[in-house]
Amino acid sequence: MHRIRVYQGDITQLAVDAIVNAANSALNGGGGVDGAIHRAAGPQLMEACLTLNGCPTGQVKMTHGFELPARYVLHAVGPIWQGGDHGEADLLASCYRNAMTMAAAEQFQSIAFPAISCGVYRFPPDQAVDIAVRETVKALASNENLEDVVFCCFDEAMAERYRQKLHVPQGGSEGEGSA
């Protein structure tokens, strides 16, 4: 049975098959969740990323998790918000679709997503949550292996957006979700 849950905390501490990194197109680390993942995974992550020759916006590339509790890191390059008329929604949806497709191909049972593009890339949070939940629920319909999807949020405001979209009880930190 598929379970979608909301977790407020540090994505680098989650023991799942894969965590998704909100990466930049150079895959060279950075700020926010990207920097935190690179720091927690150790220098081998940067070495592995350098062999991937970057990643286009909307696409996903995979590395091992190295020193992370997660076995793998899926590096998803989200769009920079430019007002909404430059294909940003389609590119963000592509990040989630591609990560879920990769999870299915690798037969992962668990995956954790940050709020891709909602930090320094300034994607409107409510729109981003709608896209994340829609694409994830759609992908789960054809993935029997994936049992646990975590939307990992750094702050309470973002976690509450996911809870509302997934109809998780007020103040609940995790549980079954339905969109």
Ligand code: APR
The other form holds:
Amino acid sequence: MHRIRVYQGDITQLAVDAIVNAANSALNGGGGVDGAIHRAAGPQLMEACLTLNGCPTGQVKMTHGFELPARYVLHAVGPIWQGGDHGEADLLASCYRNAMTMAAAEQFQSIAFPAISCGVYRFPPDQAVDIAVRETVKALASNENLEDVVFCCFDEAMAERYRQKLHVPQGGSEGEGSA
Ligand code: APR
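Now show me the form predicted in complex with the named molecule, since the one above was the form predicted on its own.
Now the complete complex, all chains and molecules, led by this one.
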């Protein structure tokens, strides 16, 4: 049975088939979750990323996880929020869709997403959570293999947004989604 859950903490600690990175289009590292993933994966991750010729916004490219507990990293490039009339919602949806398509192609059983674009890229969090949940639920309907989809949030406020959207009891650190 498919499970969607909310986890508050550091995505680099998760032993899943793939963690998703909130990368930039040069795939050359940065701060936030991107910086944390590169630090935890070790220098081979940067070497691998720099062979990929960047990644357009809304798209996803895959590398190994190297020293991470996760086997793979799916580098997704979210949109920079520019007021909402520059296709930001579609581009963010495309990140989740493409990551879920890749997970299906690779027959992954587990995947963890950070809140793509919700940090430095300033996407409004409520709208981002709606998009993240909508696209993953839609993709799960046609994926028999994926058993564990984790929305990994660094901070409590963001975790609570996902819990509300997924109808997980308030304050629960983890739980089943019913969206
Ligand atoms: N684990 C899980 N979530 C994290 C972690 C972590 N270790 N570190 C930060 N986050 C959360 C932030 O709290 C935020 O909610 O990830 C979300 C995304 O924030 P950013 O990392 O700033 O990503 P984004 O807004 O997509 O901006 C991408 O930031 O570092 C650069 O190279 C990156 O240029 C790109 C930009």
